[in-house]
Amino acid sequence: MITVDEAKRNLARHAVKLSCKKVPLLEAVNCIIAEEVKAPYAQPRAHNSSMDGIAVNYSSIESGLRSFQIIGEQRAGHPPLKLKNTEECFQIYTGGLIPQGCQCVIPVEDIDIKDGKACVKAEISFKKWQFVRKEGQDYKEGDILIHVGERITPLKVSLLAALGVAEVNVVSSPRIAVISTGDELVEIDQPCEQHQVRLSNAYTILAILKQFSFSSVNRFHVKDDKTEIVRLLNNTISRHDLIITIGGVSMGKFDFIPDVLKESGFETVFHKIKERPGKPLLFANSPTGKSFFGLPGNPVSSQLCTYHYIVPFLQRSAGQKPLLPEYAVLKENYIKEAPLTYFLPVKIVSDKGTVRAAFVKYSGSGDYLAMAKSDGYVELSIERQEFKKDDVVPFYRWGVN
């Protein structure tokens, strides 16, 4: 049995590089970018005005001149004009390039225009380059604007479109098989007898994967029959990059997954972690480089292990940096019953900028209601048994990077 930190280090070492593909810009939303995007030119590409007004030579303002002859218009989308006489000016509009010989824009509300002249109001003060968006102010040519592993959000689409990027190289979603096991499970749209349980875990795992943009997922179910488990595993492994099973990894008579993996040639990297919930978690690799996670069957265990281990494993494989935990202040005391790392669902309360975590009433690893009511979970270290109110602990949201 290994610690939580040892499990994370093992998974980081075994992350695999996913393939990439080019897709049209709008199809790339929520995908993970596979190559860095560099600025092909500075932005703005030239000095331009951030206001409607007049463009003047700054030295004339410094010398006390307050009236300028208007000799033309500098509109957006037109090449820059040239000012030859410092007692003259151009009317300029937002986005218009700053005319040659001008270093100052005076807003339209600070001037009066009469008989072709712009008169600056007496009480107005000025600065050189005021209301000018200078060349390279946002970024310089060659700057890295988007790094490998970043998620393409709608706002990044805006940036890519402005750069003229019509196609984006993104990480291909790995092909994932989610296999639930158990005689007691029935489909969610079927009648559920007292001795049965609806097949909710698999839907939860699919939803979590989809939340993090890993959407190429197929779902299967198999009874607690070793022969059937072997058959299904052999049928799915060639068509998927990652296999996730739910249930069948503990110490019971019908927990066949560890033996099936061994007989099928998988190398078990670890099985069982010093944590609660989620202790029976298993991770293995096939001889052909396919990855395998065996999740515990209890809902809270499978959900937490998916968030804490499978999602970061996939993120690393996609070139992303897994999210680091936030930190929260405990609202109450907690005493652990065993020398394990504890993961506990919490509600978050913001208290004047301090993030405080309140434990959600929680009756064990089958209590999916507690998870549904929570904002995330805290991690209570294996090193300590007793945690007190106002202790600061790692906190993980049920969220996306």
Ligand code: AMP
Given for the second form:
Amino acid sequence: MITVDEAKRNLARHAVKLSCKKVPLLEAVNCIIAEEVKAPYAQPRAHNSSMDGIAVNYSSIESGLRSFQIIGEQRAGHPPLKLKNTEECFQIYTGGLIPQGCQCVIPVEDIDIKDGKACVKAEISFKKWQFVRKEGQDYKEGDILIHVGERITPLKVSLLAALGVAEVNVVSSPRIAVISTGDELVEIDQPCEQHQVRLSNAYTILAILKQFSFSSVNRFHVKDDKTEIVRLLNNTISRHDLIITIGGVSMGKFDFIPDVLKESGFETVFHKIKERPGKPLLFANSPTGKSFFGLPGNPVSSQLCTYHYIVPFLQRSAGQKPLLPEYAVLKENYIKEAPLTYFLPVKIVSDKGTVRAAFVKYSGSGDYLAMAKSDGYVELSIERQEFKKDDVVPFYRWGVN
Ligand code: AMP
Ligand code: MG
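Previous: the form predicted on its own; requested now: the form predicted in complex with adenosine monophosphate (AMP):
Shown next: the complete complex, the earlier chain at its head.
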């Protein structure tokens, strides 16, 4: 059995091979970008006005001139005009290019216009380049604006649109097979007898993968029958890059996954982690180099392991930087029963800028209600048994990346 940190280090040495595809800009939202984006030109491309007002020559206003003959209009979307006489000015509007010969914008609030002249109000003071958005102040030509592996958020769509990127090269979702196992499981739209369980986990895993835009997923179910499991594994492996099974990975008589993998020539990288929940997690590689996760069947275990291991594994494969935890201050004491890393669902209470974590009432790894009500989970290190109120611990928010 290995520790949580060892499991993470092991996983960091493996990856799923992913391909790229070009998609229209809006389809790229939430996807991971596969090539860097460079600025084709500076932003702003040329000096322009951030206010409506007049554009004047700075040296004339500095030397005391307060009244300027208006000789024209510099509107947004028009090429720059040229100021030849420093006693004259142009009316200018937000976004209008600064006319040649001007270095200062006086906003409309600070002037009176009468008989074709703009008179600057008495109490106003000036700075060179005031209310001018200067060429290249945001970025320069050739700057790298988006790096490989970054997720495309709506605000990055704004950047890409401004750069004229109508199609984006994004990482394709790997082809993932999610296989639930268990005689007791029934489909979610079927009647469920007292002795049966709805196979909710399969939906959870699909939902989490979808949340991170890994959406090329096929779902399968198999009974606790070794021959059937082998058959399904052989059928799915060639058509998928990653196989995730749910259940059948612990110590029970009908937990066939570890044996099936061994007999099918898989190389088990790790099986069992010193953690609660999620202890039986298994990671392996197929003889053809495909990746395999065996999730424990308990709902909380499989949810937790998917967020904590599978999502970061896929993100790293896609070139994304691994997720770093936030930190939270515990609201209560906690004493562990076993020398394991504990992951516990919490509700976050923001207290004047301090993130405080309150444990959600939680009965164990079958308690999916507690998970649905939580904001994320805290990690209580294997090193310590007792945690005190006000201790600061790593905190992972569901779905943040
Ligand atoms: P296992 O790891 O197969 O021993 O399963 C542990 C527990 O999780 C059992 O109570 C199973 O009924 C339950 N379980 C396994 N797979 C699922 C699933 N897909 N959805 C909901 N519960 C499941
Ligand atoms: Mg089972």
